[in-house]
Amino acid sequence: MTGRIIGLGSYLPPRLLTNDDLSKMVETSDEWITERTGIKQRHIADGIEDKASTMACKAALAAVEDAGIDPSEIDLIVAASTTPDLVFPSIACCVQRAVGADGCACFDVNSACPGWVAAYNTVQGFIESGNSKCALVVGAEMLSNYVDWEDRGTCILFGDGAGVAVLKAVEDHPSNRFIMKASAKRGDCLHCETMKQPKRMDEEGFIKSTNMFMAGREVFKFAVTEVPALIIELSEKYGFDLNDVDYFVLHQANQRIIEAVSKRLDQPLEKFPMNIQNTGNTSSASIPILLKEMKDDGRLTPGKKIVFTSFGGGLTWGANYIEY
């Protein structure tokens, strides 16, 4: 048995923060941001009605409806988030309560931007071992809580949102094909500390460290080198031709990264769908949000061959080859 995606749901908070809005907050411009990132706007949660947990619940309800399943069928929920509003209970438990799947297993994973990929592969492990038949894979982020709104190098990049996939165990479907990696020795270029360390409040530089720090040039070099290498390694490990892939669904971090990966793989940019211009970088939520958009507009149909890959803090990165 292997998990097949049978439903998708997403949620983006209604408030939009455009590049022109940002130009009134920091020294930047629409032209400067668009040229370097491809981003035009991002969705920002209010922190009251919309938080990581509540956005996850809204996306999950949409995914369950899209799948056409009864919540009682769900036996596992795994949620990915780097920016939860609750220490505990887990976001997965919040989702369980919202969708009415009482009694199923619930837990969260934290793998930064590749979190949804990690959650997806975790769920597949449960399904392939016979320990789950129907599961939710959740990615939910409220990155606006962790952004330094005076740092134009990072505040222009990130947005909030959630995406969810429903996986159901099926026969006669290709087994889960994936590779996941990490390189902690390179992790200093992308990190964020928690504010909940009261004994460090007077430590020089501590408050600043609780905002997201990113050495953009280093992260860019990492992504444009390791992501195409990983996709090639994935194709060699599982014996598929990159030319036969219908879509490469990359983590929506930066349009320039996606363009560079397309070039290095010698694959047309048309095979690399993007919505970063409208969402910004939503971390672990970006891939399921994009998959839902592709399903809604007709690009994602049964039988399509998809490679999805993500990269982020850790440093961590991973990729999957699936047939939708």
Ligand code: ACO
Given for the second form:
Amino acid sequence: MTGRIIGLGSYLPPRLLTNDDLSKMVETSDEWITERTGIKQRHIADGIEDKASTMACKAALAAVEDAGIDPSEIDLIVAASTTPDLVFPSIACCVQRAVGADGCACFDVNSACPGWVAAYNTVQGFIESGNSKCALVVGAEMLSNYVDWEDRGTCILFGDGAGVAVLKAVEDHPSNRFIMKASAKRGDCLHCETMKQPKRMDEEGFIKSTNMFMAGREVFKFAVTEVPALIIELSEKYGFDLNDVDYFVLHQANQRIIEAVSKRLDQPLEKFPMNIQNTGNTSSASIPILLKEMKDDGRLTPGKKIVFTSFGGGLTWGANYIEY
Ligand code: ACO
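Other form of same protein, the form predicted in complex with the named molecule, not the form predicted on its own:
Full complex below, order starting with the chain above.
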């Protein structure tokens, strides 16, 4: 048995922060942000009604409706988030309560932006070993709570939101095809500390250092090198031709990264769907949010061959080849 995506749901909080809004907060401009990143606006959660856990619940309810399943069928929920509003319970438990799937297994994973990819592959492991028949794979992030709003190099990139896929165990579907990697020794260019570290509270600049730190140029180089190499490795491992892939659904981090990957793979940019202009980088939520958008506008239809791939803090990166 393999998990097949039978439903998708997403949620973006209503408040929009445009590039012009940002230019009133830090020294930047719509022109600079658009040219360097492709981003025009991002959705920002209020932290009251909308937090990582509540956005996850809203996206999950939409996904369950889209799949047309009864919540009692769900036997597993795995959520990915780097920006949870609760240390515990897990976001997966919050989702279980919201959708009404009492009793099923629930836990969260953290692999920074590729967290949803990690969650997807974890769920596939449960399904392929016969331990799950119907599962939710959740990505939910409130990056706006962790970025340094005085650092123009990072605050322009991120947005909030959640996306969820429903996976159902089916026969006669290709088994899960993926590669996941990490390189911790290269991880210093992207990190975010948690707040409660009493031994360090008096250290100069400590509070500031608890915001996300990102050396953008280094992350950029990592992404444009490792992502195409990983996709080529994936195609060689599983023996498929990149020309036969309908869509390369990349983590929406920067339009220029996506363009560079398209060039390096010698694949037309039309095969690289993007919504980064409207959402910014929503970390582990970006792939399911984009998949849902593609389903709604008719691009994602049964049988479509998709490579999805993500990269981020750790450093971590991963890719899958699926048939929708
Ligand atoms: N507005 C105007 N100027 C800016 C801004 C801004 N928002 N940000 C930086 N600059 C300035 C810099 O100060 C610098 O000025 P200087 O030359 O006088 O020193 C100049 O622009 C160039 O700065 P760089 O950082 O070199 O600009 P770059 O072209 O690399 O673009 C960016 C920066 C957009 C962050 C890019 O490096 C990037 O996208 N990197 C990848 C980041 C990423 O994908 N992260 C996500 C993965 S991890 C995750 O999702 C959690």
